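Only one chain is shown below, in structure tokens, and it's the form predicted alone.
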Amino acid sequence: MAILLLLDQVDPTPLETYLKSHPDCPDVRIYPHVGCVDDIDTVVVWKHPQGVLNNFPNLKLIASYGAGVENILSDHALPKDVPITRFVDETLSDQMAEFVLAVILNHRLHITHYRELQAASVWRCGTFLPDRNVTILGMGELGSTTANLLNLNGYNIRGWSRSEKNIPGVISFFGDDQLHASIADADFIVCLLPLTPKTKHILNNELFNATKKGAFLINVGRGDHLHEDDLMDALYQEQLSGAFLDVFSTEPLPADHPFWRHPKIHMTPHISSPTDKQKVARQILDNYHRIKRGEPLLNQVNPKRSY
């Protein structure tokens, strides 16, 4: 039996060696090569063309490459009854958490500015900005590493979830009743949601306008969590004093997006927490051999909860 490696915008070729690299290791394909179809059991997914893991009879597990599962489970013609796992690794957390410190300490110490004026040979200095308001949507593991870090800063964390959660040093918010509540007071909005059909768009005016005047936005989720119109909207009305964005409805951004010339918006090409391709690999051969073996899987994704 083999696994097939099916990965959009990702070289699998290292993904490849550290799974090669280990005794356990059945036989790797990268797609379009997949030789023959019934030897294939397990597939590696990132942003997979829909209907095409319909081609494989005898596929028993469905892995993707990092923690979003949104792309698989919103393939139409998934086949049923093939359980799916996501990769978490406090490697991701830990690479998250700092992203996000570096973003907030960015803006308030307004690095990103005094690069503008080194290049315009001005010396001019601004005022540290005091805001230590932070409330994080989200607080799974990326979210909760995420608080702990910026609690141990000395910021102040709220944090929205579906369910109440008991994080030391976070006041907790949940349900939809309570989404407006956690934002109220937030200098920082950080978006650390899965994407589920509940969560597409939950950034948009509605929620904005819930917030003080100035907020700063920092989308690190999904590109879909964000209404585009509604942030440039926002923005244009000084609601949001500006937006950190990693990540995009359409990835790579189109060149002639507006976010790029926007002054307000600052981007970075969905870096945030990238996957460790060691450890990815040891989790997919785990879960591999979990199967053959008939045990619970690491990780295994609740379709009905999106994650």
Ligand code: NDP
Contents of the next structure:
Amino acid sequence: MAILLLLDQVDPTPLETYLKSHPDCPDVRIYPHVGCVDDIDTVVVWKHPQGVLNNFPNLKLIASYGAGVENILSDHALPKDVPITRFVDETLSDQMAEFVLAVILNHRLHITHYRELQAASVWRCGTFLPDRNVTILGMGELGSTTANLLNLNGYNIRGWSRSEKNIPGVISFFGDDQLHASIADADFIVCLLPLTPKTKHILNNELFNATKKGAFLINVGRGDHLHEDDLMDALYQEQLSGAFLDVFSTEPLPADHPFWRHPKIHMTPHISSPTDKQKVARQILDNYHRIKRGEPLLNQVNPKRSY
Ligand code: NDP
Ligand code: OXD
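Next block: the form predicted together with this ligand, after the form predicted alone:
Whole complex next, starting from this chain.
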């Protein structure tokens, strides 16, 4: 039997090498070089071409290369009853927490702004922003680790999730009714939600107007969490003071997209927490063997919840 790597926008070669470095690894193939479709019992996917997962009659496992699974769950030809796993990992959570802290510090301490002044040979001193209220939307693996790191650094944290949380130093808000209350005092809104039918375009005018004027948005979840026109509007109206975006509805972001040149938008190309290939390789193999032994899987997704 064989593992098929179906990865878009990710070089499959390092993952193939890490997988094959383990003596318990079966045959590995890289799409589109599938060979006999009957051999494929596991697929590893990232932004895979929609519709292809149905081509493998002996498929037993769909493993996401990353934490987000929206691309898998929205596949119209997703084989029924094949378990789906995702990447959950301490390093992934720690990287994200560090990234969000860095974005907040950059904004409060005006680091990027001083680089711009340097380029113009301008000596001008400002003061640090006092802003320390952070609301994190999504208090799962990444959100809760981010909350803990920010809390240790003296930030006041509110977290919003589906279910109530009991995390020391974090005020928990939960359910649709408490969304606006969770962001009412936010200086920073951090989106770490999964993309689901319920969270699509959750970062919209209604939400921006429920926060205090001048809040700063950080989207490290998914591009489709954001209603792009509403962001442009909120920045123009100064309801938001700025936005840091790591994820976009279309990736790579088209060259003519207005975000590229917007003075209040700071962007990175979906790098806030990359998958560690060595670690994901081990998780994939562990689940491969769990399936064979009929054991419960690590980090199995619940499709009914959509994340
Ligand atoms: P988890 O599944 O661990 O956590 C998701 C959180 O969102 C949970 O707290 C969940 O609530 C909450 N949630 C989901 N739906 C709703 C809803 N309708 N209303 C309120 N809360 C909701 O996910 P991770 O923390 O592992 O990852 C989050 C996302 O981060 C990924 O799906 C991915 O899109 C993104 N990501 C981005 C990366 C990047 O490089 N930019 C890297 C990795 C991930 P509850 O706890 O009650 O279930
Ligand atoms: C992920 C990502 O979901 O990198 O893991 O976006």
